[in-house]
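Given next, in structure tokens, is a single chain: the form predicted on its own.
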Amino acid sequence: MKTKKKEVKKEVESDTTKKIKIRIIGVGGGGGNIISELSKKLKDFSTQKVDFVAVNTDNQALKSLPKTVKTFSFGNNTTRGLGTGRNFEVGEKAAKEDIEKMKQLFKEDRDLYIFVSSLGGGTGTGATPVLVKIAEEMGLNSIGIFTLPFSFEGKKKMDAALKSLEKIKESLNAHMILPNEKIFSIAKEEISFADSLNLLNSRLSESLEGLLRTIYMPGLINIDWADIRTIIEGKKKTAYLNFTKAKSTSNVEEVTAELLKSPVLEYPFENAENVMFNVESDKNLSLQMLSLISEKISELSPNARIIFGLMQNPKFKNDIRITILATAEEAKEEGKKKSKKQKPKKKPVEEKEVEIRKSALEIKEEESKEKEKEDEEESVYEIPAFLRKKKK
């Protein structure tokens, strides 16, 4: 009998366990460094559920990554195992050269692929558009997380990053942009450059951890993979992912302000189509606080479908942790272009009409002067020939 009970319990557990598999791919040196940090901070999630893969042409850079990250080299014929020299054209060429090899990254059965790149350099900027295109052609679910260069790195680097981003968007379900410039809003003046980048990585890892907990941990009101897929389905969507923690007795205004106004992300909540938020707390969390948080989100996203989840954890005594994921279609520029076309133009014809319009008195005076001139010319020819010259 005891054996049977154990078998029943094991069967129930296997049914309730979420089997979603996610692969996080870091492209290039910057992307590899970011997922390297993420893999350390998200180590609680086993490699069976979430794995990290660094993709690069630089074999030396791949060797320096921790064991928590799998490595994948490409473009050996183009770069001979070296970097791309910050030349995105070389990165693109190296990726296109090994398209068949890169397809191996997607042959394992994964439900979601998350691409991470630092745009503006060589490998990430050139190879990421090729990689996401392969994922699109294979019909895979995909999200992109990308950083943009600092303004002090120059216009040329930013232009390369933005040009690459435009290509990347076409193939992804949704994407997030983390401008490096935003670091100044969260870093202290005396902080080092390396530590400032770690701050950005910490923000990102907290948000991703919140998303992974939402996907994998059972809840009183559960959010499943179908809900997540609904949030990201489509193309070229902008995404917002944020995480915050506070005391359950905290002011709701402050909690929602921190949740909905990320210092590293800009997001048009008024355009949001789908919003998912998941709350983790102990059993003492009040219904009023949940209602107020939902109301605040609804105010910002009046037309969005809102999906709500709740997890109860006795470890979070008087604490509340909230993760939010939202997606919106990109703002279209058609309205701006249309308004420019509708600007009134000057009509030279009307201006001419204004110039030739004269009063009756003016016309009469002109006619009188014209008649006097004609009379004068006629009188000249009435004078004898020998006197006409003198008269003139």
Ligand SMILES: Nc1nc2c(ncn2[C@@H]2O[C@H](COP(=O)(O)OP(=O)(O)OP(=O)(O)O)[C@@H](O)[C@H]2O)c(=O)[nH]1
The other form holds:
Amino acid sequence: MKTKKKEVKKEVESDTTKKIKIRIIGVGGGGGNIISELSKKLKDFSTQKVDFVAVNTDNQALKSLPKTVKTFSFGNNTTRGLGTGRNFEVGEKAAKEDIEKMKQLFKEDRDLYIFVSSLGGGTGTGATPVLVKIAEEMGLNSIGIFTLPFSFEGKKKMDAALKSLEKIKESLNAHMILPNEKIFSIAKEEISFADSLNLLNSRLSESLEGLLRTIYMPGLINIDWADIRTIIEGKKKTAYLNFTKAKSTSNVEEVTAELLKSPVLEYPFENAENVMFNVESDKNLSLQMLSLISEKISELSPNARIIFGLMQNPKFKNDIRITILATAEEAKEEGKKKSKKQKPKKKPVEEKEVEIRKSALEIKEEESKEKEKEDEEESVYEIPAFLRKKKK
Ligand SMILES: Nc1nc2c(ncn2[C@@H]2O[C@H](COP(=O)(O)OP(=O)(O)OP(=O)(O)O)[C@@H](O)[C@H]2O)c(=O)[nH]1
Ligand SMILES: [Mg+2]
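Cool, the form predicted on its own is there; where's the form predicted together with the ligand?
Let us now look at the entire complex, which starts with that chain.
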């Protein structure tokens, strides 16, 4: 009997820390590609916790996606399921005609929605502002990750992408931008167009995987949903999400530089308000490594609240993986140069506001609310009819 009790307790504990539900929505062709890549990486995660929905006007594109992604077609009256012909006005019209249908995407009461779209085409550019607005009006937590077209694709595409982004930002808690142009800084010259997109997609999905592991895997020092919510709370924030792998013997400066200077993100890591970083390693992680990362974060973002997590994984044999998520007010982005000039003095290490917490009380509160809804929701975990791929 005793052992049974213990087992139950253990289960409850791990449950309470990891019950948040996330839906990742890929809009348009590029968005669908990116979430497909991510869903393959995360196929061991329960779909009750994280699920993936590709949203498109192009039924052919939806059919080509892996089974790990649910599909959602919209705007068939306008596009007849054939896409928008690269016209974002058509994408917008298609979305607006199906607002009621789109609301279904948000009926499952998930804690966080992550939108992913490659802006510059017709569907993602036209429909994403409509989708995020619906989520906003439903009072949902949402963040967005967007790529911008290459400059060689022309000014018209870029203008449409930027115009769409301006609208999108208004509805999201936080957004992150990866200009495709930045691929040039990480790819070899002879890379093909398709491979170059895949390179960025896989880099992005690695970072997202790091974030989801941070949320769902138990840690020695645990980061949980309450922590992540603190990071993304607010509106129109800019986000910095990055991931890096290293050896525990690696040069600490280099590891920190890789983590804090992503070559593919539009916003640099600077003047962040909230920062969470999570380290996965075996037991040999040096205190110096942790301390230096934290110190560098404080140097670049002197006023940041820093939340830190640690996961020990004996399988990692001298490997270290670090994920960072930071947010800043967009207005402060504009004042970047000014604040650079008046760089505040570095705080001594003892004064740093590093938060290490398990948030057990907050988790329990959320858990009891969540439990009330649970039975009701169980049936919804099955793929609803509207999300099922049509079998012909
Ligand atoms: N990073 C990345 N960018 C992509 C990918 N696919 C397309 N893009 C970029 O995104 C822009 C829009 O392309 P799509 O996502 O295919 O367009 P869409 O939203 O499906 O819109 P339509 O097909 O025009 O209805 C392109 O101009 C490319 O710059 C991808 O897999 N990864
Ligand atoms: Mg398309």
